[in-house]
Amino acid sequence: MLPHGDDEEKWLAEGIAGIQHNAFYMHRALDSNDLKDALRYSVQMLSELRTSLLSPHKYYELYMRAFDELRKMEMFFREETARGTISVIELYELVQHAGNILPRLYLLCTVGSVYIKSKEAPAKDVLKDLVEMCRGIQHPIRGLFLRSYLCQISRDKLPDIGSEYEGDADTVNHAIEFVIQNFTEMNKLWVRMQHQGPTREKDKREKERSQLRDLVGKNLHVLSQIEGVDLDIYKETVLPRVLEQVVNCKDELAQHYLMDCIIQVFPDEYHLQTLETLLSAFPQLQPTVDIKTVLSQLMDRLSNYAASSIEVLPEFLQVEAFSKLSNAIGKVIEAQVDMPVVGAITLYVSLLTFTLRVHPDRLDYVDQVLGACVKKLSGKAKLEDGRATKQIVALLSAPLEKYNDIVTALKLPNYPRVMDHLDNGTNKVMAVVIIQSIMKNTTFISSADKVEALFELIKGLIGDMDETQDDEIDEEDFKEEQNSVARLIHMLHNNDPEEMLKIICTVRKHIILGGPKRLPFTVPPLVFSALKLVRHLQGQDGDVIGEETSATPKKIFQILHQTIEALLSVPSPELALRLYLQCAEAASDCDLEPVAYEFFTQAFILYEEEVADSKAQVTAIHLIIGTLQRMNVFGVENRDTLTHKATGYSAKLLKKPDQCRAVYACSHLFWVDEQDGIKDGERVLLCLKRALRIANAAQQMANVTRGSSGPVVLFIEILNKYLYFFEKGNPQVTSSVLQGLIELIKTEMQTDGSSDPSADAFFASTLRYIQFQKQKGGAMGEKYDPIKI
């Protein structure tokens, strides 16, 4: 049991302390050329590396406090020998004669480095020896110190092709053995650390385990810079034997690590070359070893060689990546009875940016990978792992940005299957992602095949999943999904007026089944959409004898007048009326005099019935004088059907500024400025004399319930609007009309007690501009100047 806190702290301390008074003594030997003294102290010195008190971490600072001696230790040991006073043969057989193996051992390590650098005896054979006599130490760790002591002494000495130290023709052969060699050692030591110890710590060994990896992935590094190991020598022989070793040490963490520093340490190129080997022993690893974030860096740093340079991807191609890295994730998957399903997914992302990097043009492949991942989701429930979801976020998120464009993704059948298993939140989610990607690289969905396929991916958005209750749907975010949707809709375009007409069928057939808590914010950008349909087909008669499918304005204009009705389902009567009215325009634009009078038939029978809020009635009527003002295309008879309800329901308007506004508005539907417009100056007359006596009512009213008179902002309104007409040239309003109005005006504000600076203001604002005309002079100057003010 290794001791914690001010223990092993004092047994640090006394260890250092051991192993300075001993230095101290060592150099005074070596200065006094003294060989016999200077190894019975560093002998007394290396005994302090016996100890079995220390963690790895503290037994490190021991291990380097030697290590530095050892250093002056190898300096002394190659002047003795370059002066002649002992042969380096003799002084390897000296050193061996170390009460202790562990000192001997170090010793015999830091001689056979200068006995090597002495070429008196060839490199492979003092390595040979060296590695085995390192047997001697089974001690876990003090065993790996001792190996890592010897890989450092050695690195720069192994009989390399090119290295000083180069021998036979088989010279290569010797050093991966060497290396090798040591590597299986260091990794059995470091394996069976796990074993020493009581269970109840076993947390506690296999961190102090993982402090102690790189000791021993040092050998891998070591074996991936010999000069010698090109591809055939690293296929036939590194590779295998070091896959061998990582298999059958069976230990999870040895595993792991050792499958990463291979990958990590040696050339993309070996891998590429060598996939099928490599990828072979992941099935055979633990089923806890984390095999997917191991495949994952794989498949990482082969996309990344790939993007690296284009000359390169013919070798993938030569390899059959694809579908080597393909079967062994299956192989894994298949292996790994209890992976989660975020491993096996997590593995899929991987294998796609593989693919989307190494393969863009292969869209079968993309589809492979998401079909393999539709086989692992199928027969579960919809995932609720909120790891799992993300992951396939991941994956389908991929493409997209791959492509930048939704119509590829569109291609792969696999697509929408995968979306299928995301639960409803996330399946939102990911819609959202599709429509944000398809606004950011503004893409025109151009058939109505292809939308088809695009409102099968969002219907998470466009319509009620698994009969979600509506108070778990957040009202925000609500609204902010179904503007969204309302954006994609505005990308659905296509030149072609029978395709676009297609388009316009598909996405109504959507919305109408989205249920009505969606109408009011998809309904919208559809008519506009079918509006704009419209203005391009404009100009051709609406009768055109054809196809029954052909897309002309008459035929448009009954689908849009079946889509809104189906807001009334909701009820959204004013945002019905509002597009009735707008569909009345443009009906009049295209000259369908008919299809006009129905959509106006319409606007007024919501009004009548639906609209019963008194401000959405001002609103609503507004609107609808406003819009049968711009209208051209009625005859006599259906123009005064209409300005009659018009201004009828104007003077039934609750509140009686409301009329007055309401009732003065209708005035235009009688004065149309342009050159075929109606001037009917005599009715204009009647609904500004009209205004004038509601004004006056609700004067009146005003000084029955408040005591005083109220505003006269009506009647300065009242006198643009005279002023306006005046202009114009209407022969009923005159300059007496106009000064008998100044003058009624400046009555009531004077018999008003309470003064509005507002409509002060307003007044006289109006008279400046009178006075104004007045001095401008010409015609109109004419016209103002009888009027007084």
Contents of the next structure:
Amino acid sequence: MLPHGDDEEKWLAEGIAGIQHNAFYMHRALDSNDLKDALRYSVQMLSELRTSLLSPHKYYELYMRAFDELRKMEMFFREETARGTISVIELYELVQHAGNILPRLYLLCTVGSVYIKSKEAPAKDVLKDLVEMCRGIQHPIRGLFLRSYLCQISRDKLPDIGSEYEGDADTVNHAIEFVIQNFTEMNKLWVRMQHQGPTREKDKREKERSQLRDLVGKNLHVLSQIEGVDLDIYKETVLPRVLEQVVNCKDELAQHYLMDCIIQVFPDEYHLQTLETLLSAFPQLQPTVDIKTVLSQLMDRLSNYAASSIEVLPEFLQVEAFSKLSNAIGKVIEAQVDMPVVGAITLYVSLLTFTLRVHPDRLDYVDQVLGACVKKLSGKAKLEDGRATKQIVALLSAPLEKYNDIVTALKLPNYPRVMDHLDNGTNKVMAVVIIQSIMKNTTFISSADKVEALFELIKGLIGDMDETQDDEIDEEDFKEEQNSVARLIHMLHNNDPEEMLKIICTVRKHIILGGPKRLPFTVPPLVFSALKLVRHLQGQDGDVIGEETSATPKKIFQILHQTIEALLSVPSPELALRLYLQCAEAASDCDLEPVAYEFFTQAFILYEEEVADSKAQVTAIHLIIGTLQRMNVFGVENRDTLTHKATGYSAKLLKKPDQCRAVYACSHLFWVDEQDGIKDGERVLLCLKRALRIANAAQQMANVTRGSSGPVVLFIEILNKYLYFFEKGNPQVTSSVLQGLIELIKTEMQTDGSSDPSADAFFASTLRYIQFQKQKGGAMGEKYDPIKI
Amino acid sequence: MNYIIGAFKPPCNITISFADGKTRKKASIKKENGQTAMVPLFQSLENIVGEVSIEPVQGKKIEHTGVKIELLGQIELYFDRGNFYDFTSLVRELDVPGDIYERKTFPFEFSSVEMPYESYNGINVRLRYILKVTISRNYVSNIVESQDFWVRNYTPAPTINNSIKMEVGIEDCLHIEFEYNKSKYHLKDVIIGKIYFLLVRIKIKNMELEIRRRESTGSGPNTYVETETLAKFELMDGAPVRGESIPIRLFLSPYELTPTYRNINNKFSVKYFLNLVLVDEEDRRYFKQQEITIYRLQETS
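What's the form predicted together with its partner chain like, now that we've got the form predicted alone?
Okay, now the whole complex, with that chain kicking things off.
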């Protein structure tokens, strides 16, 4: 028969009306100093508080009204006793004549307050009497409010140290005793509430109870305000007593709230010094209590405390805070079998945060935490629980954030083991986080061991985690991930070639298994990283001669060769080709002719066998030509073979303009504008002439197919090539040849009806250039002089 | 008219006054008509001293065959109304036979009067002390005037005063242990005690302590017993659990109690009981009654 909302409102209104009615007569009695009537009406007024019909919330409203009226009574009592109409002792007896217990006790507390103030009896005695007498109210809500009233009126009258009510030496203990006793009784009432009434309304009662919790908690607050509660007393008396009550009440709601309360109201310093006692209570709590939140709170507070000032850190060490917390967590997890994984992990996150704040230098602690977490997770499959996963990410991110240095994390053997428990998606996210951390802090990973460890961490990105390849992988995300891996590879660096080589080998070992989708992303950075090493070796060539080192360029090239080969299976021939050419160039710089030749061979093979697309061929051939042009390592024979090949391929391109351009590009192969470069003017001219022929052929083909002349631009391009070699002093290129070509172009352009504005502009600027050179005078001007435009 | 009234009026005014009437303590007594009156207060073995003044109505003389004053202790049982039983009767002759013409006073004194019983106004019984002046006359009825006074006897604090401690209960339902600090209380005493709940299987709503007075009159088959509840004092509100101990502190002073009277002259007894009542949510009452002795302690002041 619990109240419905409407009825409750009605009852509350009735209660308030009752209070107001009686308060009115009480005021009249107070005004006429009529003690007897004042008592009578105040008793009647307080009788309204005897109701059982109201929920705590409404009851509170009623209580507050009565409370205000009682302040007036208290004032009246004080005046009466001051005036000497009645002694406070008589008054203290007089109010106890009331037949109903609740009004009686409210009045008793009110007079008690006056009694203490009068100092006619030691505060401790009065308080003790009051707290004992209040036992008469066993009804939870009424009892809680009465005792809360007691707490309220007594808080400024405790015989605390330094208080005016301080008594003999032992005085503080009485104050503490009083508060603790009141707390204990209130808690008992509060806990009992849930057992009263029908089971089906349990939820409602729980809700009501949580509305009342602050009444209970207030006592702890008062305790914490007592000056006399120093560390010793807290340690010896207060905490054990309070904890005893908390543990013994065996109530989930109460235990959770009160532990939290203890942690919040008492100073951090006390917690630190009593950590053992405090923590020992946790495993004794009910299995359903949400310990993790509370413990996390504690650890957060402690870590904030540690962070607040550097001076307190020694205290933490002194009390071995870490091992105590760690033990406690272990015990709690052991005790609460049903605790969800997320709970356990949350605890570990808090512990880790604590550790990082308090013992930043103790990596072993960090690892210990992670180890414990692994232990908890072991035997379980990958985590399905989203929240748990989140917590693990938090757990793993914390050290990264703290140390800003992945190297530190790499030293933690348990780190990857924790990661193993993440699902694939999260694992990747975590790996990206790690890489980002490295990038952000530009941390160089400088040993093969660390690299090994790192790749263990990010293996989610390096290879496919398991056979169940989900198809939903977002292409962009994938690219993003792989790009970050690629960036990461550049961060793996050591100045010592030996170590660097090891690093490269390690990286290679990992990425080579990455599968066709990843290799195009991961191989290039590795190749360039290796080439960088090669150049580095080359740079210090002189110094290392004579030393027996394994990190020779030759060796590196071998590795590179194998690495690039892997791309063939992808297949990604264009990329491989580029890389081969890069390697060839590097090999050339190292004077390793056979190696360079081999790389070129590979490039050509690729060109022949794999590059089928005509556009790709064009690009490839230009690359080959460009690279080859700069190679100076080859002997005449090798070079001939290669140039011959290149020229051959150029002429065999599909489209005429492409052919043309490739062929005139080939001309550079015979003219290296360096001191010792070959300068074979004849063959240059041969190439250019061939290009002209092809251009002509292109022109005719265009005529045939489209009825219009083809692009004159090819001629202009060839003219520019001629000009180049003319200037470089190729004896085969003479001014008359140039003159002829210019004339040719002019005719072509005239016959060509539809003029191409870009070609016109191109030609015009070429002519302008010639004009400019002519006017410049000097040797160059003389050279140009014969040409007429 | 005056003449007629004058015929029924007693021919004289008799007043009885005590020697220390002004200073003597008085007790406030509830009379039968509900009004309170103040009457002089005595205790056993006191000297009762005073004087009687007889003042004849103007112009009349009183012939008498003697004037006497009696001190009577009477028990009046209401079912036997009008029949007084005198347990004490002392007589002093005030005047030899003769005539009284004018106001005349006679001093009297009863020394160390033994008044073993206290005055008492009960439901079925009354015990009272009076001084009765009788002017005996021939042929016409005697002229009688009486004056009540109150007697209270004080007892020293008992040397043996054990506490009352008892464990009671209903099997598998309710088990309590209660303790009252004494078995004998004086009228202004405080009952201190506690109730300890050993087993609670019923839903208790509240608990109160009653003070009950049992007055039994007559004897044998004609015994009348009246029980009154003089005090209802709530001790506890709500349902306790096992292990709770509830304090008792009951001040007796606000209640109109008398000392316990045991077998007063074989006519009546007044006994007091503490009745501990537990009320459950269905308003069933569980109680245990325990006799206490109440006495009147000599006030030190």
